[in-house]
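So this first bit is one chain, no partners, the form predicted on its own, shown in structure tokens.
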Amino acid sequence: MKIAVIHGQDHKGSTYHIAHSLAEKIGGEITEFFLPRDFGEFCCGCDQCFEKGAKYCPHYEKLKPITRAVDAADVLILASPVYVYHSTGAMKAWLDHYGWMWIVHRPRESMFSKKAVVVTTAAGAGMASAAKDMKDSLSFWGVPQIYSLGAAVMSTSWENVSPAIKKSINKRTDKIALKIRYSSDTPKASIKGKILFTAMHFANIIGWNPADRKYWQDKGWTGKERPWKSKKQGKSAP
């Protein structure tokens, strides 16, 4: 099993320790990235990814290692501490670069069979809204099975988190890891994913975006082919 972990911060605090521990419990080949160290560019709104293709993004080469790891992974873990009731700016900036990969544009077949976990921590509150920032992208990428682990650690450092809270977090990571490890079935495409896909199926028959339409036609999706039934799961960067 391949696991890609995207950390929304450089430092190894509470969020890092929880996400890394979860990845180790799931087991397999773990690849980790730290933002903004491994990718710190802001989307410049040039629309080249939408109009021409992802390779035309000015940050494509810098983004490629993470894109390939995400595409190849069986499990995605997105982890971010709460910054002003939302995910970190680095996490949001990274996610902004994948608007083209949403179901309404050019989704990847591999996304429809992945499992994902969103990890958030805060000294007090804000985990739900921070998690939503990340869950929205995962869902619109087509990922059908998304778990969420939000923890109020009541501290600004992992070392000072109380033993009771750590014990509770440990039980929760055990539970999620167990579900992922022993769920042998490949996740089925979500109802939301299928509804969005069907809507865009008809939109791309008409062809409002030439780049999207060509992509869908090449995949056979304007016909009877569907990404969650594809015999060839895309594993390389677009």
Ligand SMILES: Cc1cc2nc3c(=O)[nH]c(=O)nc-3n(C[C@H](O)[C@H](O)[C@H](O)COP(=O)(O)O)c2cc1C
Contents of the next structure:
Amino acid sequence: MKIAVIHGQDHKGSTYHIAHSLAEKIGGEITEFFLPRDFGEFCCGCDQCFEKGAKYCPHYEKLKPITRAVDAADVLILASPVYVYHSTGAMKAWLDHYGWMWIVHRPRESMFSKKAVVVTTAAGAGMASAAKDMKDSLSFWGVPQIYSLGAAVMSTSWENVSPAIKKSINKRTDKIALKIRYSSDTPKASIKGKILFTAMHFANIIGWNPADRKYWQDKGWTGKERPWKSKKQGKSAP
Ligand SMILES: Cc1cc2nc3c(=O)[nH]c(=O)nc-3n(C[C@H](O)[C@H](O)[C@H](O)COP(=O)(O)O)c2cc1C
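Switching from the form predicted on its own: structure of the form predicted together with this ligand?
Time for the whole complex; same chain goes first.
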């Protein structure tokens, strides 16, 4: 099992410890990235990724190692502490770079069979809205099975998190790891993903964005092919 962990922060506090221990419990080949250390660019809004292709993003080369790991992973873990009720700016800046990969544009086949976990920690509140920041991208990329682990750790440092809270988090990571290890290796595409895909199938027959339309036509998606039925689950970077 290949696991890619994207940490929305650059230090090893509560969020890191929870996300890392979850990855270890799931077990497999773990690749971790820390933001902004491993990628710290902001989307400059040039629209080249939408209009021409992901390779035209000025940050394409810098982003490539993470894109490759995300594409190759069976399980994605996106983790972020809550900053003012949302994911960190570093996490959001990274996610912005994959707008082109949303189902409405040029989704990757590999996404439709991945599992994912969104990990958030807060001193007290804001886990749901921070988790949504990350879940939105995962589900619009096409990922069908997304678990959420939000923890109010009541502290700003992992060392000071109470043993009772750590015990409860430990139980929750055990549970999610078990679900991931023992559920089907290829989860079925979600209903939401299929509905959105079908809507875009018709939009791309008409073709409002030539780059998207060509991509969909080349994949056969404007006809009868579907990404979740594809035998060649593209696992190379776009
Ligand atoms: C800039 C900033 C904003 C924060 N905003 C919130 C917040 O909205 N709600 C909250 O409960 N805690 C907030 N916190 C506290 C952190 O979310 C909390 O301590 C978290 O567990 C830190 O995770 P870490 O140890 O992985 O850095 C904030 C902390 C920082 C540094």
